[in-house]
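In structure tokens, one chain follows: the form predicted on its own.
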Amino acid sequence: MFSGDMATAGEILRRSLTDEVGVSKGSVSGSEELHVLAVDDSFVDRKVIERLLKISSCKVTVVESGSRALQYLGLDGEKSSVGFNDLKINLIMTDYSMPGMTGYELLKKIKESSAFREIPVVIMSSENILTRIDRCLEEGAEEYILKPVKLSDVKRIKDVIMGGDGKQKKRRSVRKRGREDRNLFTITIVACTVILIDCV
């Protein structure tokens, strides 16, 4: 299934992360490319969501963790090579679960930075907590999506972005999903507590 990103693994993970980028932050038109910078330090997971955003029409900068994309954005300490004025960045997509950083702390960085907190993040994760969730909505993040992420979440997240959308409808159809999985988990461990009672 990756045959085909894997022959160009070398190249990808050779890209520069001072290319030019773009003139702006913030919101993008209708008419402007979204730039998303996509945070994980899953090899397989990068090249997953870098394949999505670019069938959605996106413009992508993947990094493998988060001390990466804060050297990205300027936001380590150190003197960044590419400008605040010369980046531009329209959503942020992190992984949760990273070793060093995690998805959440990264968020809180982001959005304490005076120059990057009206940027939308998401946190993707293969784990549905939902004190994990609430904890990250409240924190500023724009969503939290369950993995393997799909398409269609990468087009609605985009709809979103592009279309300006409030995140109370998002944040309750998270939760939402995350009741759903929960009561099904559960109505299965008292389904085979059930067999397993009448076995004995």
The other form holds:
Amino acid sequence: MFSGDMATAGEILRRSLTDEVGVSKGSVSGSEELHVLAVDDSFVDRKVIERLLKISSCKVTVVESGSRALQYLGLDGEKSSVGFNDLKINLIMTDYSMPGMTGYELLKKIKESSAFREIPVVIMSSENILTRIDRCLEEGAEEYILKPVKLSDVKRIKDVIMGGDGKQKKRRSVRKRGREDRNLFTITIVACTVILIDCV
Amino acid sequence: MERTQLRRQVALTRQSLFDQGFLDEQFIQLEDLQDDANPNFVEEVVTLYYRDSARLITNIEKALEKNSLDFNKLDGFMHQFKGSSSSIGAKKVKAECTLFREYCRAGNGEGCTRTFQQIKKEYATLKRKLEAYFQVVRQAGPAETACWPK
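Okay, that one was the form predicted on its own. Can I see the form predicted in complex with the partner chain too?
Expanding to the full complex; the earlier chain stays at the top.
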């Protein structure tokens, strides 16, 4: 009696989890290294982010400005130094506040480009300003993380990127994750209630 | 024998930096990024911080000497300086930077000048303490740069 209901409840949970997370292969297979382009005008932060990414088994290219990033990607109108096919950037992490071109402006340019709009862009900022966060997410940023960036942030982002299904990922944010969690929570409660009712 | 004593000294020195509020959790984050291949990462980052931020200190100093203060400019410089300080876990320095920015936003020149003196003081004290700390670390030997108990 018990096991049957548990199995049913378990199945409900398992199905909902699969729907939520998406089990299909990511665009980066497990054996490949994630190639991250990091953009930050601060010497110190560039050194730290590079190390954070390398220790997380990522290939890293670090540049000091938005214009340098566009140059690297070949989006500045000039001939890029790297051949397009060799580039294969899987993720861009950019500081928000930079002189010249902000991280937001860089984000816009990337999302406007047909070649690179699929690449997830993460914004890093020391400032927790809701209107700024909203604007970045609306523009298509994958996430907005607060500085100083921690190893756990990088690990989490890497998991998110590697777990993708190749399609343009829905804009994820801490707030949106909250909604998904609520759904899982509800289903869990329903499943447990089913078991409890049956026991009575 | 001497090595054990040195290691104890390293641990005590390190702990006091946290206990006295000079460093925060971010410093530990940096320590976690060290390994056999990069045993001096923290010292490298700190060295880079002091070299790079010297420029910002000078800029802020010059900006504060002007007759009419440009608070936007000052805030901009301080945002950068605070960011770097935060990245190495410089707790007291960071706190003073936050205060400075509040004075900027309030357009309070005197507050800015006063707080900046405090920032320079904390900045110099931390530099001294970290230099002394890294010296003992180097004396104690490579094992000291391994993982610390949390």
